[in-house]
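For reference, the chain that follows is the form predicted alone, supplied as structure tokens.
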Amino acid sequence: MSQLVALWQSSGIFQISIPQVAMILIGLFLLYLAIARRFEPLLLIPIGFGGILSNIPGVDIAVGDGVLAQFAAMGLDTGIFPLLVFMGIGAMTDFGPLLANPRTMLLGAAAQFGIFTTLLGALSMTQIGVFDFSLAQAAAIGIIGGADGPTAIYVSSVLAPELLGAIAVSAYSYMALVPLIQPPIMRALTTHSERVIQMKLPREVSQAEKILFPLLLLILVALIVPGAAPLLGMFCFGNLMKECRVVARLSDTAQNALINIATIFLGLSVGSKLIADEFLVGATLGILALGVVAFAIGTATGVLMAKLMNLFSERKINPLIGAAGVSAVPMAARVANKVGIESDPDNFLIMHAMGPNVAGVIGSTIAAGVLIQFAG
């Protein structure tokens, strides 16, 4: 009888707590979003599954010598996994639309306004006693506004590793909800006549331009903002491998096998941070609230920047592509195209929207470097 009692008391059912049950349900919800709704499945599936594993009682899988804890220590705490993912993203990126219309760089820059607005908001709410965020924590929360998951994870691993789980879940949740969050903001800030503006086809960009651009971008930015060098360096290196056309095998590896492996380990490592005692705290609600505000502001400022540019330019920009300045590539560009087609079925904006979309990736990495230097 005593053996049965001991067996029962060692079971997970006996040891599980209400917070752990809540976190397992959150993990299942993330899996539902990924599988049933197709929201960012490449990362939400390993994050959700890792979150479930991390909250199984009686098994220290996410702490100490546990396998998920080892993954996190190996690639998350060091920042290696998000950097490898960024290399793969660079290898899949085409700077052509941005180089064909350099003005769209301003749209990507404007969309980063949400990052710094949220940073100030988090500090203000700390001042009035609503939350208790340090400068480093506020900076890590603000980067959610860039809608760039790997960048958010990298910055939080450097500045606020204790908030990494909440920041990662917030960043990828809002990235997944781009088709729901952005369109109402875009429609509210534009008129029908603005949404039907047709833009000229972009010019042909030479291969020499595509090769030189990542090199010049890295050198110039790294010399001004050294903190951006790791993220931007991996991004530009991946892009250079793609555009130089002499290392096709390396480019193919970065675009496929390497980024897939890194994504699996990154997602499981983030899931290891979803331990109930660390995630179910008041700060998490603050991060989720500030994250959606950051994303909404970034979307709005991108659209408003396009409208402002149209006041001083004969070549009008469709303001919808300003919303693509957040760096959710390529989803934000697809959303801009979809909203445009709703007003004019013959107005295809996808190629034009990719310019500010790629500029948003660059802008978020530069913003990340500034925050790391400023708050680190």
Contents of the next structure:
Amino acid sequence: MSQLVALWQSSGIFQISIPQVAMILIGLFLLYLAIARRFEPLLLIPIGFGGILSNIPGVDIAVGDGVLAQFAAMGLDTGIFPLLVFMGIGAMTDFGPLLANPRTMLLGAAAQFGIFTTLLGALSMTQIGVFDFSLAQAAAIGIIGGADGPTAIYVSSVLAPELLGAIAVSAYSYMALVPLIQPPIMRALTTHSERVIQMKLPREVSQAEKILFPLLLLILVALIVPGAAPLLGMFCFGNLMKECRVVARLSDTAQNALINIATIFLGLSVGSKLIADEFLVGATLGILALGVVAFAIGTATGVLMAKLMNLFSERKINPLIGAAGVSAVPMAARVANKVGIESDPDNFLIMHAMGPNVAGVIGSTIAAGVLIQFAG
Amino acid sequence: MSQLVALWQSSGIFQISIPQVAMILIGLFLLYLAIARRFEPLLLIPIGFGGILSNIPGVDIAVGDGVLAQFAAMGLDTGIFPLLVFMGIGAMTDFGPLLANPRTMLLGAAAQFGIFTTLLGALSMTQIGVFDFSLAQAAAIGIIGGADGPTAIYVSSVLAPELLGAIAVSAYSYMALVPLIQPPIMRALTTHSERVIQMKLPREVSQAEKILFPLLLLILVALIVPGAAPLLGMFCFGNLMKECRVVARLSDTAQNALINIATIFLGLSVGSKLIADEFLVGATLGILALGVVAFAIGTATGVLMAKLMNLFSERKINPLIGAAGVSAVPMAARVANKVGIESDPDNFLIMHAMGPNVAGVIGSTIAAGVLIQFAG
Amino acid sequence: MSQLVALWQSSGIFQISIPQVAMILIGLFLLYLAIARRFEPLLLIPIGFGGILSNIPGVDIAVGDGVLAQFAAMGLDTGIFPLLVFMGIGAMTDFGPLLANPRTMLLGAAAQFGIFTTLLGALSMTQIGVFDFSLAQAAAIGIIGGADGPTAIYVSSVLAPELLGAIAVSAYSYMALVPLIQPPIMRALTTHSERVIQMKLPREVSQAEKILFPLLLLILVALIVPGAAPLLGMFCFGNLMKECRVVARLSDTAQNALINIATIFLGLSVGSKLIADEFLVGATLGILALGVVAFAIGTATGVLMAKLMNLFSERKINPLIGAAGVSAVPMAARVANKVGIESDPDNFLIMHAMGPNVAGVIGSTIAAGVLIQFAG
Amino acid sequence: MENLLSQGFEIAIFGMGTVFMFLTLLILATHGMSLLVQKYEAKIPKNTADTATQKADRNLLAIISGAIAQHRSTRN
Amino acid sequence: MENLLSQGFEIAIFGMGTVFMFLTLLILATHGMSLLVQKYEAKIPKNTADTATQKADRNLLAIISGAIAQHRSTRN
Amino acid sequence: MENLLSQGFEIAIFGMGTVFMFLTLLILATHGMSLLVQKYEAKIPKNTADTATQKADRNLLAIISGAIAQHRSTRN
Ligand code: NA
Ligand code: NA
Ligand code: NA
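Can you swap the form predicted alone for the form predicted together with a further copy of the same chain?
Below is the whole assembly, all chains and molecules, this chain first.
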């Protein structure tokens, strides 16, 4: 009889708490978004599933010796998983469009305004007493505006591990929502005649330039913002493996088996941070609210920078591609293309938008380096 | 001269002991079974080879800082390797046949009798003084009857790490022997008219059902047997990645590179537990004897449950598919098909046997969860 | 204003030292050799890039919690990465040519003279006061003469971790330089009539022989030089997985995803040892000088052994294939073939050279085992 | 010792009971889930739109690449 | 110092000796193994039966799948 | 508190400044690199020789394998 009681007491039905039920529902909702709505499924499926596992009562999965806790200790707290994912993304990135038209890098710089205004927003909230974010936490929240998953996760694992779950969920959700968030802002800030600007076809870029670029980028980072070197270093390493063409088998593994393994582990590890006690706090609402603001501001400043550049240059830039400067590769570039087609069905902007799009990745890692060095 | 003596004393010929020779022969025998007889080669080749390496005298391979000892510490003592293998198996499992005919799950339940009778057998041996198994050890031995390699390894790594080598060798050997162990029992317990029962073709199962099933299974586990959540959670995660179709690259890696890497490391780690001092003990003989009993009883209760269900239902089940309830995927399902064809060459049971076969996997993880919670 | 000063002081330009600049240039030079000259790119690209990352000032990448320091702690200090690479090489090795003509193994033995004369060279330098190498360090330097990357890295991680960077760079550079180092020596030590010796086509080797050979080799190692068992064990395990044909999926992963992942991590980890303070020391020059001597002597003794064997045998060996005994698979075998073609355009030696070539791998692991046991 | 065997019996009974209870509930839940799915199948979004978008994107890229190649060949 | 160099000589001699001894034994063992294999080759099971079984299983599954597909198409 | 916000402003200004400075330098450096490359492109070794060697090696192996196969077939 006492065994029957023990059995009942060991069951989940007996032990489960309301917050755990809520978190399991949130995990299921993330899975729904990933599967039915195709919101960044590569990350949201492991994150959502990991979140469910982490809130099962009566068994250690995300804490102690639990398997997800071990994954997190191995590769999330150490930064290894996001860096490996970033290496793989580097091995999949083509800097060709950027090299053909380097001045579009300024769009990728301007769109990082979202990061710093969000940081200030978080500190203002603290100021008026709504939330209580430290400088490091505010910086980690700001990086959501970088619109780059591995960078956001890496920065928050360094600056504010306690907010990692909320920041990762926020970053990936808004990246998936880019097609909803960006177009109204892009239309509001541009005139029809700007949106129909046709840009010249980019020139062909030689293999040597593609090989030298990641090295150039790395050296420049080393000289100016060493704090960004781990992130950009792994990114450039992946890109060099791809472009040099003499280590095709390593590049192939970095783009497939290795990034996939790192993604599975990274997602489950992030899921392990969705424990009810840590996630169901007011701060999470603040992070979600600030995240969407960050994306909106980055979109706006990217577009405005393109308009500013057009004041000084003969070769006009279609300001819609400025919105791609937020990163969110390749979604934001596709959005620029789509909004462009609305105004002129024959104006394909995607090739032009890829430049600022990858420049946005560089821009947010530089911002990340500064934040790690000065807000840490 | 003293150097020559040192050289001679450092050689294996000088240092090797009889038990080490015996273990190396056992390792070679496992390799023979795997290569010439195709007994579960994916696991028995790494286990057998690891076993040989572990018994080389004069060098630390399976102990101390040795490479196999490091593999074992990394992924066997922590449960990570069997869980990753289980995730990969989940990504290869098709629940379609089970969903088409859910009541055959009862066959997968009944076949778990083998687990618990074996547990009682081990305790009885202790009772009569033949061996001295603790409750946790008896439970770990019982799980051999689950006929599922990763589950057996995971449970014994938790409950009785000192028996892991013998339990893993026993589990995989008997899984390979299923085509010899099961048919006589199946023939003895069924009549010819039962063996020729033809079953209706299963209905088509929709994609939505296949996506929802692993989530349903996970929630039910969370509510009822949280102890089984790590094992079933990883299994369901693998299955969801496969069925949701939006993360094909992750599913592909889970089914290939990742499960293969985990299998190599898992096998070598298990091999590191085949050190002479630990393996060449009386208990190993007991485990081997109890293992075959476990398989036999599971087979019998699976078949008998099918006959019992036929007493209450119009839609008759061919009782041969009950034997597939032990797990040993997909071998036991093939055996059911083969024995069925003996009686009626046109009666292909394999599709019907796959349902109880995968239900047996679920059943043994539930049993594993109970054992970990109550015998730990 | 103070922030501006802090920003400037945090920059690489402010912090970088001359030795760090030198090391970054060395890293770029290694990348140049790998990409433009195709010097062992699979290793030199990760090593060179890792070397650059490790000398970026103001950020911990190769020390402390830095990502490369973590990779090195995980798999270089423990020996795991070189052993996994060696397993993969084993899975790619065909012992067929060796089995067809076993007596050519003696060429692979003779070429190991380079290892031990280099060891004596290092000790002589200590004797005359040029450098100050310990016995263990001299042994680690000697193994460069083994002309086998993973073996050299494994041995120096055990015997002289402080020299690992220089030894690895030296080993891979000279392996790439084999087409320049070997031919003059080969021509100087052979007559035209020796170089045109035609050898009989090797016999066909059965599958059973190929399966039994790695086991035979392992047993012999266990009995005679257990110190070589970790290295040769992993090598034989990889080869058995390939030849047994029943675990094609494991063999495929060992030859692709797993060895590629291990190579990336191994290269970056070795790169983390190229920190200015450790690499820019006189000893490195000594190691580079001794390394080329090691290759030259190994080449010479391999060729001379072939000539010696011809004194006692009717079936003449073309002495050029003796040079392939140094290892440097498959480069040295190609060099033998190429030098042979110079004298007789119809005499293809590559099939005959593959035997001593892989025997050289076995020979250097045996030498490594002796060194680890007696110089450790 | 006696105690150990009786403990074993308890675990065996509760264990087998849990296995059966669990799989019985799973049968019921699966039946229910299948019924619901079959009922609402038509209403579930098929995601064909998204796939179409992706396909269109790919087509788009192919068209663009082709156009650029053509442009370049005429330029030379 | 003198000592170090003499230690080195000892290791060099024993090391080279071990390498030659090992590879000589390996040559002999390999010859022996090859002779044994060539002698008993015919007696070693070829595993063709197993492969045939697996192939049959695959064929079987293909046949079943085909049958089911046909069945369904006629049902509609 | 006041202090925190003013710290935030400093970081924001220096951060945005660094991002712009970095990418501006990168634009200049990239321009310079591209010019240099386009100027010296002809002088850079194309590695076609190496590739040719490797290809030749592969051809060689194919030729040898073929020769051996032929030899064996005539022997039997
Ligand atoms: Na960005
Ligand atoms: Na089972
Ligand atoms: Na060698």
